[in-house]
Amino acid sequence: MHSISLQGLIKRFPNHLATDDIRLDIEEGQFVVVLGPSGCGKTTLLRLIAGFEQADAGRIHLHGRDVTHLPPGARELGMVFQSYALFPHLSVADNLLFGLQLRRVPAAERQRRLTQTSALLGLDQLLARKPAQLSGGQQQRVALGRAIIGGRRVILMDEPLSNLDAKLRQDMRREIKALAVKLGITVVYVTHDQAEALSMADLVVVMHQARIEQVATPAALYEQPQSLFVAGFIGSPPMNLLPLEVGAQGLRVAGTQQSVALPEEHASATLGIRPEHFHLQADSRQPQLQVVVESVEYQGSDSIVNCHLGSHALAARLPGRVQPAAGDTLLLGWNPHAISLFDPRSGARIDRAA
């Protein structure tokens, strides 16, 4: 039995679609991730998911329970809100306790809850303390206690980190994707970093103009994207997409005399590298791109070499410090068994033969 599905989901709002025939199942424990641009429908995907919003078609299950046109409160679910909502009178106790409270669950069973909560969380010290005392990993903290504390099975989580500065976001993913594992719970996390969601999931949902575009592992998101927007949205740099064309010598990279060595049947589709698939060449005899450098982004580890291609942009993550100047010219090669072709109509990725 899948912990959610989603069958057919559409919600219409006066001036745009925001979800277009959603379907997506979740098992049992899985950290998913739904990915995607501002806009996209990802956060509206959520609020249905959570009761938040009423579909206008489509229905949503639970472990099994159609709970389509059930409120929020009767759908078992947990949820932590990007501003963290927590009460600003009320202590760190009484914040991780309200529900319970609401629910009339009896005080023995509140206080052991919230003692292997707030242990697990390591909150023991923080229980006296409003919100406005505690940092803001802290008050991360309470709001995911608060959605845990309960014993519900599967938690909805909005953007929870973004309010966080770069290392404490870091932190704060472990700390939530140890979190899940050792609890068993279904997470879907909405985010538009990148980061987050290949670090933490199990599974990606890549969300574009209301729509799911790929649902996929993060590896397989990222080596081998099912359309020309993902391919263009998931890295950093991401994949560099160049349209071909033939010459008098194969196909080349439209607009230029520059070989890409691939047979004619792929003529008119579009090339996808990713940048730490070129390398500086040095062997004529392989396949090689002439561009010329535009700006060097050191890196410590690596550099981004952003370059032209004729009238194309072209990024190349080469190794350690390299200091081309702007206007030089360098051959680059490439690993021709990581590269995508896509067709550049539909945007579908392109299967080649082994």
Given for the second form:
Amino acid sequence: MHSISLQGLIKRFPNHLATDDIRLDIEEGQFVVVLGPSGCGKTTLLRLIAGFEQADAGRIHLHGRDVTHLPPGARELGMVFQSYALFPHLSVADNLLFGLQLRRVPAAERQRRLTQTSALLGLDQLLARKPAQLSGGQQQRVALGRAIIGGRRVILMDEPLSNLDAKLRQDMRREIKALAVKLGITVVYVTHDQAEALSMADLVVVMHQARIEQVATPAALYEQPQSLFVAGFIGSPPMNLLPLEVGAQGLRVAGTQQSVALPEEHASATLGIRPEHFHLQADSRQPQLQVVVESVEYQGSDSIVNCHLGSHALAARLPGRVQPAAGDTLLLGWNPHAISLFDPRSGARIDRAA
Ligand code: ATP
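Since the one above is the form predicted on its own, can you give the form predicted in complex with adenosine-5'-triphosphate (ATP) too?
Let us now look at the entire complex, which starts with that chain.
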């Protein structure tokens, strides 16, 4: 039985289709991150699962139970939002206990869960404080505690870390993931931050314009993007995408005389090369591209070298000590087995012979 099963969810707002035929099965204990650009429908999808929005079509099952028409309170989900939504006049303890009191959980059981949850989240010394007396990270921990104290098996999180500074975000990523694993809960986590998605997820759901673009493990998403959109969205800098055309000598980069030999035959394609799959090339028998350097971003261990090839921009990740100057010509070698190819018309990945 799936923990969550979404079956053809459609949500239309006036003048806007927010989710379009979303189909997704999530297993018990999976940490699923919904990732996509602003406005692609991530939050709407989470709100549909939570019951804050009603779908125009499709069904939602939680642990096999059809909850499509149930109100939020009857769905038995925990939730954590970007705004922590803590009650400012209540202590940490009372904030944590609020939901249990509402559900009339007996006092002894409430106390037991409070002790357990506050210990788990390192809040035991802070129980008497008011939210205003806590740091952002501590407030977020209380919000997290409130979601898990009820023993819910499914927790929904919408950009829970976006109000925290960069260092704290990284710490909290690890904490949230470790907590989810320890409790064995199913998490659906919405973010537009790909570093968060790739570092936390068992499974990433990439959304684009109201639809699911790809569902994959972080490594599969990075190594085998199934569409031009995913290739251009994941990675920092993202995959270089060069349109190819047929020339007199075979394939070449469109609009240039730069020929490109692929391991297999293709009529036309868009060639995808990750920045780290370029290297400085000395051996002219290997595949290479002649590019002109525009700028160099030194990053310590490596440098991002921004170049152009005709009218095409591309980025190469080279060792940090390699510091070409703007205007230099470089020969970039690339590993023909580490590339991706896409159908330029449909945008779909072209599967390659092993
Ligand atoms: P972000 O990362 O910016 O939060 P998102 O991917 O979460 O974006 P949603 O908030 O789900 O996107 O919104 C999807 C689309 O639906 C947007 O174009 C938004 O303007 C629209 N939308 C969301 N809620 C409503 C509403 N209540 N009424 C009308 N349109 C809405």
